[in-house]
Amino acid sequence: MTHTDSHPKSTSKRVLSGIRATGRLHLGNYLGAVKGMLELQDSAEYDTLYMVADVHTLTTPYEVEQLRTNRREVIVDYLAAGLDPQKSILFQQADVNEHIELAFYFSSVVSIARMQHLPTFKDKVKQHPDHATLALLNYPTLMASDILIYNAELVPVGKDQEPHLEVAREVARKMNDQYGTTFPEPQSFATPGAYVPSLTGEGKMSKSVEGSFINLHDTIDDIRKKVRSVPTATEVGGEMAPGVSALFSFVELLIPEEKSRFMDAYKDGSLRYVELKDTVAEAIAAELKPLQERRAELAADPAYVDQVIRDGAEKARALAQTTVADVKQKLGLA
């Protein structure tokens, strides 16, 4: 099952996006990122590559067996959510060795001081003081390789990743100036996607904050239990509590037609929070049901998932090899 005719779309801009292999995807990933990925893959304007950033996982402490499982699970979640290997290249970073090779070539034009001054590096060193490795220092160089190896022009990234994208632009400029390569300077852009609040009412939904997220595989009972735990205490006459605000965000995201009814009840003091929470839980479960059904089908067909992973690696490698061959020639290594 090969689909060699499906890439690239003619005259389209190439987009690369990736999710770290830190675990199964959650509702925030789906509404905030994957839904945007789906819109891009269905547009003739874009040629889409969606990566599982498994090599990046090595930059912070991790469990080996967990990574082995997670890197495959993210591909399965991608497929369950509707990403289509006929329209997008879906691949695991570690399956394309050229990423690592190009990152080393790029490291010859990046100074140690530049890497050490990045706010993300400083933050991670504070988080993991015993794990300040060369791999962590080189994270942005590898990210530059991930992007430029496919000559990607557009990269959907959050604000925290903007400094890394600036490194990718600097690398492109330096390689072009010093060696005559023709890398584009990649730009960030916002994919159609939502800000998904944490169930704690503080910040956005995140795997790193216990009790803040809903997994894509959670049952209705799991979802109801988690949503019922959202804090809703509000002072009379005071501002809307963060937890209540989060619940209303979910109403707006999933069942906007119900917003005015609940808001009116909130304003006149008749709102029953248990009804709001259970309505939100049911809306989330309804949103996730087709994904869960598709996931069950994929779980029953591991050979298909294996084929998607093999095909994705082959397609990504073909593009990556062309870039690396050109860079080696310009560096004098071929």
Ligand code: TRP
The other form holds:
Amino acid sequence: MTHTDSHPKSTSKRVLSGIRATGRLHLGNYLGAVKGMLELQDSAEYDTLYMVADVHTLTTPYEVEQLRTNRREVIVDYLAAGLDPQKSILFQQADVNEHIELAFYFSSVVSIARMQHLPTFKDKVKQHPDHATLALLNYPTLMASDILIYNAELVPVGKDQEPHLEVAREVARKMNDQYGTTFPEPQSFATPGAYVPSLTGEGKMSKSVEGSFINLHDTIDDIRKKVRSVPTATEVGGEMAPGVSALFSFVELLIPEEKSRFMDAYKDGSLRYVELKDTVAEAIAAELKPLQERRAELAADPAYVDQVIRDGAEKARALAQTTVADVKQKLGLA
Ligand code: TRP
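The structure above corresponds to the form predicted alone; please give the structure of the form predicted in complex with tryptophan (TRP) next.
Up next: the whole complex, starting with the chain shown before.
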């Protein structure tokens, strides 16, 4: 495909999304988020910015050196997955200081009680009772800043992020009412495959749940081993076991043409779980193969990655600075 112009197309809708830099990306991020990002990037209707939410990592306990590595690795995974710096602005949140600045201005229209009642806040406090910090409480305010600083209207994220988008819309409305800014009210954007189940059969695939995920760099042997360990024991009452239903979700996402064959076998009791599992494992490995090849190429060219990161930061900063200058003016700070 030939490329002519990396400037935002003026009639297109702006899209912003981000993934937290808590580790390398896994299959859940790829199928659930990155594939949707790719689709939007390749459509002329959208002007896309994709971020690594590295500053958000500070809201829960983390290892400094791991963050330093991960914030770069997520960019490499984006590139390996096919995100293209000629079509999308790919950047690291911490490279654009204005996100933090705008989040502070936004915090003047956000009440403490509203933040304390968010389910995401309560969950994290339960997980890390000794880390109920102001940074955690402010998580949604920073996310609102990530989105509104670019006047993004569409945010491709999973359902679990809807409460945060609601906060972003409230912030936009309050800022517009109180200060006369003109922020749009951003909407979430569901992409197909947005829900990727955990290999444990419970909940969604997550970096923070051991044994729940497949890494993008896993070999076919790793994948087979992990998929074979999905629990398939029949439930009392004859309901489909959660692990089996997870396996069927993978069939649906990756090899939908095989679904009826396995489902018929499941119904008449002839399904061999090992065959289902190995078929799913092969399908996952096939999906990941091109990414792994591109990743190997990128690993051999760190200067290219550095350049992508520098360019992304520069483009994002130019847009963010315009917004912040306008907000400061309207707040009486300039
Ligand atoms: N909260 C998002 C998540 O955990 C990550 C994120 C941070 C984000 N800032 C964002 C997503 C801005 C979309 C837009 O998945």
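The term rigid core refers to the maximal set of C-alpha atoms that superpose within 1.5 Å between the two forms. No experiment lies behind these values; they were computed from the predicted model shown. Residue numbers count along the first chain shown, from 1.
- For G201, a C-alpha deviation of 2 angstroms or more is recorded between these two forms after rigid-core alignment.
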